[in-house]
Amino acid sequence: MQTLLKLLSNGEFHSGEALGRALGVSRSAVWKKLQQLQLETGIEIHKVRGRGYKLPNPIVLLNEPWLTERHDAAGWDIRVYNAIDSTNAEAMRLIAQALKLPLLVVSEQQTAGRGRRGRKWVSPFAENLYYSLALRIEGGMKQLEGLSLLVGLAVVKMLQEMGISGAGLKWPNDILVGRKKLAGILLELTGDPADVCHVVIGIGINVNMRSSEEVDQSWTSMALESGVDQDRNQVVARLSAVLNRYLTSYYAKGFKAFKDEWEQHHLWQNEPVTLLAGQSAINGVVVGVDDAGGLRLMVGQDVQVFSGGELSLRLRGQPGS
């Protein structure tokens, strides 16, 4: 399927005869392979009598040799997949095999991508970025305070470097443009919380997606914001470079060193919000974050700090979270 997809990737028409010659199969076998390709990837194949077959739009596939070369300098191994249930789940499986870390998993598609609080992460083929970085952490979970916020800051910096100037943060780990979600972060831990543990940093970025009936909230993408499709290989390489830079400083200084910078990019700073915690709803005004990444809310006359994976924030009076 990969060879057929590469032949079609320029978005131009290719005759069944030409495809058959390239693949070494008959024209009827080409049609069967095209049907299988549609089924596996969800990409619609256009067929026009007398002209042949084409994709709706050109696509640029992930280039594993190019990406491997770009990550070697940082000492990161990388695995590139056509389709995987979840890049986070695969990273966890690779950690269990005691492979060399850091290890990066990226995929053209996820069949069971997930976000925070068990939400589905819509993952169409060859449109967006599905990225999971596995790290070994010495000293237990205490070393991870504020990590998800730091990762969000790195994603925003990468987006700004690539021309998405309106990208900003929503506590704890969403990246928005205005009210529309562009990217999200999911951290998962395994191992001894008091000693040696491992963390998987999962990052999903809407890169070239222009339409979706599956997403249940307001969203945008790099392509929609910039007006042009992005080379996802460049997005991976730029994200890894920025993230590696931020992680190096984080290991040395902790999140405290980035607190002010994070607050500068928080779109809801000083805004009235509702914090959802289980069945409870707490109204307050965002005044910042603490040194460990907890949310600081002015509730009445007091500043209270909230942290935890099951918390959700929304602007006062706005639906959803």
Given for the second form:
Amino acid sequence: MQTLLKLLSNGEFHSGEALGRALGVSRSAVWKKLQQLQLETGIEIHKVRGRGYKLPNPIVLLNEPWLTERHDAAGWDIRVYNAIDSTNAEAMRLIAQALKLPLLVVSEQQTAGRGRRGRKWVSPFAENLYYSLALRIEGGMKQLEGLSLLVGLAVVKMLQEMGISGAGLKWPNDILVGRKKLAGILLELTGDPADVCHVVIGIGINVNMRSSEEVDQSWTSMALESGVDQDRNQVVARLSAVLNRYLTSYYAKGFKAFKDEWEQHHLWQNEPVTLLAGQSAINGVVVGVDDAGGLRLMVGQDVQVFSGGELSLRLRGQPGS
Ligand code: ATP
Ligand code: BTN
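Show the form predicted together with biotin, please, the one above being the form predicted on its own.
Every component of the complex follows; first up is the chain already shown.
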């Protein structure tokens, strides 16, 4: 399937005969493989009598040898999949096999991509980045304070380096351009909370997605923001380089060293907001974050700190924000 996709990836017409020759199969076998490919990837393959088959647009696939070489230098192993349920789920399974870490999992698509609080992350084939980094953490979960905020900051930095300047953060770790979501982060933990544990840093970035009937909130992508398609291999390499840099400094100094920088990129700094916590809603004004990544809100006359994965922030007085 991979070979057929590679042949078609230039977006040009390929006759059934030429495809058959390249794959060493008959024309009817080519037809079957094309149908299977369409089913597996969701990509509609165009067929024109007398000219052959083509993809609607050219695509650049993830390049496993190139990515492996780039990550070797940092001592990270990498697995590249054509399809997986969720790169986070796969990273968790690989942790259970006691493989060498850090280990990065990326995939062309996710069939059950997950967002926060059991929500779905829309993950079409070869359009976006689905990235999960598995790490071993010594000294218990206390070492992970503020990590998800730090990862958000690293994503914003990577986007800036790649020319997407308008991206900012929404506490705890959404990456938005204006009110539109460009990337999301999901950390998953396993192991002994007080001793050796493992964390999977899951990052979903909309890279070349230009339309979607599935995403049910306001969203954008790197391509929509920059006007050009991006090579996802470059995005992976750049993200890993920035993340590695930020993680090294985070291990040494903790999140508190990044607090100011994080607040500078917080889109809702000093804004009136409502914090949703289950059924309750707390109105306040964003003061910033604390050393552990908790949200500091001015509620009435007091500054209160909020943390935990079940919290959601909304701008006050702006429906749908
Ligand atoms: P919060 O609850 O913190 O305010 P949120 O509304 O973005 O943030 P999350 O749980 O962080 O909710 O993210 C999951 C949501 O993201 C999904 O419910 C869906 O609306 C949206 N979503 C799913 N896939 C994508 C995607 N590829 N790009 C942008 N948004 C997506
Ligand atoms: C959110 O904003 O709700 C978090 C979305 C996280 C999506 C990424 S895509 C890679 C990794 N694998 C998953 O199943 N989820 C995360």
